[in-house]
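Given as structure tokens, the chain that follows is alone and in the form predicted alone.
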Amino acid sequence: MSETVTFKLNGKDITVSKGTTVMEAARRENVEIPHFCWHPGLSVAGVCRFCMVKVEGRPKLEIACNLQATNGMDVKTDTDEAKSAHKWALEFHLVNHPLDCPICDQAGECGLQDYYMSVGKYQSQMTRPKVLKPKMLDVGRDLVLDTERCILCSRCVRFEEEVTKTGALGIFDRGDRAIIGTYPGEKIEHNYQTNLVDICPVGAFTSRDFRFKQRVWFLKDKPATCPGCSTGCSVDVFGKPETRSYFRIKPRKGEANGHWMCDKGRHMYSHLNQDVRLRTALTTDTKGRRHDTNFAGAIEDLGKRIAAVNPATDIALLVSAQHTSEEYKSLFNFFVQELGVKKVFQWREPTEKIDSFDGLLYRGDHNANTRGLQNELKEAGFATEVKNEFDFVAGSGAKIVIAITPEIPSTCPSLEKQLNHLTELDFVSFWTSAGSVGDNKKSKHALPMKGFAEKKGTFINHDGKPGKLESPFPCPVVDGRDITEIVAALKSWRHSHGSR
């Protein structure tokens, strides 16, 4: 067991473990002490002398972020003198600021407008000239730097060197003409530059992708897992319910990713935006013309097409490992359990490197629930093997195959190649959120899908971990349904005309 110690924090005994600062103790108190350079994912800079606490018996006020908590000490956040320091250190960080809040990204989730409002409202007494720096930087992909923002934080110096360990950020100059950049030559050019835009307390980093495209009191957060890749990020997802639309995806603490994320599991929100997404549901007649039709007519024809053929040796199913582990379960249990189709492949990206990792949160599969879904291949009393068996499914001699695509087209460079192989076979029905199925005109039948922020469920990472979906948006397209659904309505519509 650890040792602990016992201090007050503002008159209230509080314990914690040797070793914890009074800036973890105050946070897990919900206790606010004004911090910038601090950060609960990085080491201690101590730079920006904003987070003073008095300690009683002591002639000086001193930094939380770097005071270890004892026994018997008594601090204090919030004294006539804690709250004049907290309002000078505004002062000093606001010196060579160019106050630009209505053009900046950063506004609505800004430190230094909201310390302002909390610890500042005061007549600034500052009168010389601000000192002019660089502005609208380009410092990586996915990155722009106005160092005219920044407040010296040191906070992405100091990611580049513990987190992503490439150390492309310095501090340059001296006093007012201090900036923060990159070194002569260099842009950064890893997988997660965005999270200098995260941990930037001021708007200094912004993102390309996000940039003046929408202010964030605006947008709507729900949580989520990341579908990216089988590491499983805890993500939020920022959307505009109304317009049903989405913006950006960012990091939310968790066991799988602790602070951060990958750059390439920013951009899982772009399929789920209307204008790359089937949206109406298709069905082909007996002439060979196809319709756009709605939900319930999809549903018939594909009934129909089951109720005439023998499941055991006519249906095959092609199952992707991008869905939800409960969705599986439902198809499983229906085309399984209650039909007897026999054949079921899995879809895999053919030049997937399923083991190759980047040593931080990036992984080879990038699939969110390949666990998920050999967990649930076992269950139906198939072999659980990892394996690409998409070819296979041409030479199984089904008459009707269920394909139930990969959700995220980014992560399966084959995806097209593939599609244009199914509509060659005789029927397919595509279960699939892509809008390209729907402009492929080979294609006889779709059901549109909806997406993973819009669903319930869960995905089970590389390490067998669980990561929840619970928090759905409203899918964009009127007659999107999950899995589980599109089986509901399938069996819905075999009892209803005297399938067995």
Second form
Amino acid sequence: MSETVTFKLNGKDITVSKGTTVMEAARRENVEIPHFCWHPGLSVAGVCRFCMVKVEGRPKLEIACNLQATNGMDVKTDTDEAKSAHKWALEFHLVNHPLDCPICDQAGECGLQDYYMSVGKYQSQMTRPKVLKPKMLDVGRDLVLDTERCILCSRCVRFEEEVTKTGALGIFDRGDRAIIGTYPGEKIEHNYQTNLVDICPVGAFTSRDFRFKQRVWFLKDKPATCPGCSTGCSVDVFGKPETRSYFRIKPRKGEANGHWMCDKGRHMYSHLNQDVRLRTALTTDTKGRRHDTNFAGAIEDLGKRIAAVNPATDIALLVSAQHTSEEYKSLFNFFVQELGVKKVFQWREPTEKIDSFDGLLYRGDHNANTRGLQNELKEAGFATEVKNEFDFVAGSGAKIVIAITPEIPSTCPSLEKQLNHLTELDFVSFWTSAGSVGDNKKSKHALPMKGFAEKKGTFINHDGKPGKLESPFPCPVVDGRDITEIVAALKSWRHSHGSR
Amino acid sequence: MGDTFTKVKITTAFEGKPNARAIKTYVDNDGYAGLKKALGMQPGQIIDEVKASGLRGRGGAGFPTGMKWSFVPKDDKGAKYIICNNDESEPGTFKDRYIAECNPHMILEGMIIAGFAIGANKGYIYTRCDFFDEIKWLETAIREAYDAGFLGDNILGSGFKFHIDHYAGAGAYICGEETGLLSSLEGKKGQPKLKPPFPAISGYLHRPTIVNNTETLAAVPWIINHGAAAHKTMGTEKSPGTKLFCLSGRVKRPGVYELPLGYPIEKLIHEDAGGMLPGYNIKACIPGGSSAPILTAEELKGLTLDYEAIAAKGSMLGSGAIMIIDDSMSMAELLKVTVEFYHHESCGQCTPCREGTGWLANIMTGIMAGEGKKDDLQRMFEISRNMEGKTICALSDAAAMPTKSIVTKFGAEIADFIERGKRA
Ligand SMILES: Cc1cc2nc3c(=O)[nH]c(=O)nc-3n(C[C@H](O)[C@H](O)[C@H](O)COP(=O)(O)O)c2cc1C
Ligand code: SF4
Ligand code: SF4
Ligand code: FES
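Counterpart to the form predicted alone, namely the form predicted together with the partner chain:
Okay, now the whole complex, with that chain kicking things off.
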């Protein structure tokens, strides 16, 4: 047991481990102390001077973020003096703020707006012209910077120093002329830029991708696990259920990722939007004519074809590692255990550098569930070495190939080429969300799939730790199903058509 | 009272001596005698002696020097540092440079003794870059001290090692604040550091560091040489010793005066400095550098120059810069240059200081342009009140205190100025 201290917070005794700050303790107790510069994932700067609290017996207010709790300390966050300090601190923050909320993406999730409602509500006393600063600065691929909205909390500077260790940002000039910026002629280059948008408590850093697309209060966020690589960052996916569209992904605090995620992961919503997705099921009739169909129609077609062959020799499964463990389990239960399929191949990107790692979060294995697929393959009695077995499919002699494609085309540079190869085979049933499968005139059969944000299940990350998908959005594609649902439909078709 | 004031000069002892700055002159007049004595004492004894002398920091805050030294962890055998704060950036102050002009060795000797007392082997002098001559004199003195064996790996055969380097700042007021100075010395942007930890625990390069004002350090050799008791016979009970006062304004003889603490300000102005220039009368006085609250002519009556007496009048002794404001000066103008200075010099990390200093300056710009509003003074008072005691360093307070006092004591004059929309 580490040493503990007991102190009073607004009259209530609280015991915390020694070294805990009043800010940290208050957060744990759900006592709100207004703050801008403090961030749980960064060092303490103590510059916004917003988090003032009263410590009985001390002449001046103290900042909670740099105040270690000690035995017997009597801290109050809500005395008149503290409240007045909060109000004034907010007013100082807003003196030179442009107040352009109507055109600011941060509106609705802005510290300045929120605190104005909770601790501000003063009549502005600023009667003079404000300090003007550079706006719309291009400081990096994914970022737009408005230094006039910036409150100089230095979170972004500390992030670049402490997390990416690039020191890409600095505060130039001083006093109220100070501005955030990159060094002359340089831009932020790394894969973690959009974290700056998240940690910036105001609308100074905005995301080039998300800018002006949507008011945040129309968005609904649901927890998920990022499907972008084998790290499996905890994320929140932001979508608009009414229009069945997705807008952004943000990190959620998690064991695998702490507070952050990478920029590649940020884009893991774009393949979910309708314009790039396979929207209808496909079948090909006995005369070789291709039709759009509904889910039941495609199941019937596939069910009949399966019933007509000897599964042990004639069916092959080609399985990518971007789906959940639960899905693999049901897949193998049906095809391997029940039907006796023997040809199961792993589908991986041939150019991948599976062991590469950038030292922070992003890994060269761009499949969220390599480990989960390995586990289920082993359960089903197959070898467990991770490798790309795509090239074995053509020579396998299978008459029916069930090709479960990677969900995220952008993670697989060879995907289009691979899809073209597959369409040359006798009969391939694509289980996919990729719109390009439908666009390819040679595809004979396809079942639209749900994306990661639309299903429940588990990814097992590089470290063997589970990452959950548990709060699905409605699938924008009416006939979209996950593997488990497709398998269940095939099973019930099969049972109702006499086979066991 | 009159002649009971000591004539002893400590930090200006070499004032006017021929070849004053040369090491020979210094050594011939008891120079480095304090160091020799100190090297024969225990470090703890030196700290106790300085404590007993009642010496208080001359940089502005008046913090007891011996006590500050005792905060350095004794059992820590790693690197420690002594920094001489020779930035002298407080407006109205011109005393530290005068010590370097009179005899820079006194500063070095004080640093070496302080280093021996706290167990430091390295010292830095941080001088503002505009002091071209003083920098030259200090660097010459350092070379002389090395040659004479007062600095080096084995000082005077004692086995004690101490080195001094000189560093020129770039002229920022904030680099006179001790932790701003440390950031600058570390090669970073001159911004004060969040406290705690305090420099005595974690300062320069995160090591225990003592930052003392030049005048503080220069008084140390005398104290060690003559003893704490002798020091306590000068000045007042709570403010012992002598202090340099920088007298400016329209007096007949402005300049640096070394006087015992507790000296009557009127005596300084009217006798030592010869009174006001003909045709000018005292309207007000800033007694301790631009950060000190202003006093009216009335408040100077019977005032003595010691920490306690000036604090009792609601102001502070500060750096000892006494600025006489005469009746030809506009208080609006004075307030404007004051707030503009702090606006220019705020490092900008703390929101109340960054925005507060800017806001005050902005309002004054409006007033000077004839756009002043009736409630501007009330607003300036409120802004100042909320800048005080809220920030990492005291620059915010330093801007707030004079502002509050000027709008309170001379509000009518400025209100009249606003009313007429032009210069009073
Ligand atoms: C804004 C600001 C400027 C300061 N400038 C100086 C300075 O120029 N010289 C100085 O000795 N102390 C200055 N100080 C005080 C120092 O922070 C520190 O208290 C002093 O160097 C300690 O030395 P002392 O204990 O010997 O007085 C300044 C303080 C503030 C807040
Ligand atoms: S850009 Fe944002 S995060 Fe950076 S200092 Fe300004 S307000 Fe803080
Ligand atoms: S009070 Fe002003 S000068 Fe001092 S650290 Fe804060 S912003 Fe900088
Ligand atoms: S949150 Fe404590 S000073 Fe900013």
